[in-house]
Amino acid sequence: MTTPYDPADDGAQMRFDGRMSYSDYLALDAILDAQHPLSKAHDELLFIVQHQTSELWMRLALHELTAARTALAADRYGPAFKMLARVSRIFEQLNSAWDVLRTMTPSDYTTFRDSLGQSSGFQSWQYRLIEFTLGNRNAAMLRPHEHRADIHAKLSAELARPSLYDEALRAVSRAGIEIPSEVAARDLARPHQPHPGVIAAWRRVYDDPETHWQLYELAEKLVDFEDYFRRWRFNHVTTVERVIGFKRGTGGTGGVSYLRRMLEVELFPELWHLRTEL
């Protein structure tokens, strides 16, 4: 008779009285006790877990984007590139999550939709902070967070900082490629608008990548990230239309019509526009 395998024979730790365990380190009791469905609908747990895990990934994305911006401001290109590549993979993960949510049918969703009240992903302050950090800035989007002074202050503070794209353009300028003064001195709280002078600056990079390799790689890292970000938005629209059609969102937005409008937003516009000219 074979003796059952005991991991302790190979040195595995099996007793954790007063010692750090896996569950302790990850605070799993708090995390796994954070799902509180308000109905008896089977699919409400899926809906909650989908959005909670998305918020955790967004937390990591913000951690990486903030650090990448700081590194870029100090011309530390290597760490910035690594962080931006990681954020792209984070959004790849977020994209895959829509596949799970799409297993929920319209009939499934209607069994608990009323339990959501006026809550909506439109109100995610972390998502809004990601957009502000990237450069898609709209002070009107502060209003859904006025009831939380701490979150409102965090978002307002971001509007006073250079965005990630602002820092990319400053890096271009420091490398000796002219960025138009009206772009460099713009109101940081407002979104960046496409400018032919910025297209010309990036074109110098793309016309001679060997000379401007770090800026060339920076541009491609930004395009790579926005590619994944656009896919995330598109998957969001498709999922919402598949589940609720053209009903209004729980938060009062137009639902699909609002999300389709967001598909038109360009985070790093000149990096896309110059491709037509190359």
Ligand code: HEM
The other form holds:
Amino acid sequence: MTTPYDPADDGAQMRFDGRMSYSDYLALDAILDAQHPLSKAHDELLFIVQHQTSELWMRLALHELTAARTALAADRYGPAFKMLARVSRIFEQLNSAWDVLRTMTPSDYTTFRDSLGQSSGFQSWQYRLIEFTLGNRNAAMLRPHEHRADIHAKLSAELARPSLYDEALRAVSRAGIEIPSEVAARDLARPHQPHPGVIAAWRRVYDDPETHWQLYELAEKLVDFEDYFRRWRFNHVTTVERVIGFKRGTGGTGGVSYLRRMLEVELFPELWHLRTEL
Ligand code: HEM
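What about the form predicted together with the ligand, after the form predicted on its own?
Once more the chain from above appears, this time first in line as the rest of the complex follows.
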């Protein structure tokens, strides 16, 4: 009879009294103790885990987007590109995750939907912070967070900073391509309004990529990211229609009608509009 394999013979650590283990480092006790279904429905755990993992990926996306914006502001294109590429991959991950949630049928969802009360992803402050960071800004979206001064302050502070797209336009301007002064001096708390002068600026980049390679690569990184973000919105609204049809959302909006409206949001509008002209 052969002796069962003992990983300790390969040097594996087997004792952790007083030493940091995998669980300790990752705070797994806190994470794995944070799922509290309010009903006895089998699928409620799926619903909770799906949202919690999405929030964890959003946490990382914010970390990367904020750092990418800082790098861009300092003309550190290489690190900014690396981080933007990572954020696109994060959204790809989030997009694949819908396949798991789609295994939940409308009948499954109705078994616990009432437990959610008024709570909804609409109140996801990290999602709102991602949108604000990118440039999709709407002060009305602060209101659901008035009861949490800390979160409200975080979101308000973001509305006072230049967005990632603002920083991209500043980079264009620093490279000697004119950005209209009214765009450069816009009220940061409001969404960027598409401007023909900005299309003209990006056009100079796309007409001569060799000369403006870094800005060209930046533009394509932004478009790539928005592409994945759009897919996330589309997957969300399709999943919602599949699960609740045209019922109102738990957060109070018209549901699918609200989410379809959000499909029209353009984060980096001129980068899309210029394609018609090229
Ligand atoms: C069966 C699953 C889901 C359903 C039925 C659903 C339903 C909805 C509905 C109806 C809305 C509109 C607001 C409202 O009135 O409630 C909404 C918004 C939202 N949901 Fe979901 N959702 C689901 C899964 C998810 C997941 C897994 C996430 C990941 C975090 C998520 C994140 C969001 C976000 C961020 C919004 C706000 C979107 C915006 O304002 O543009 N949802 N959801």
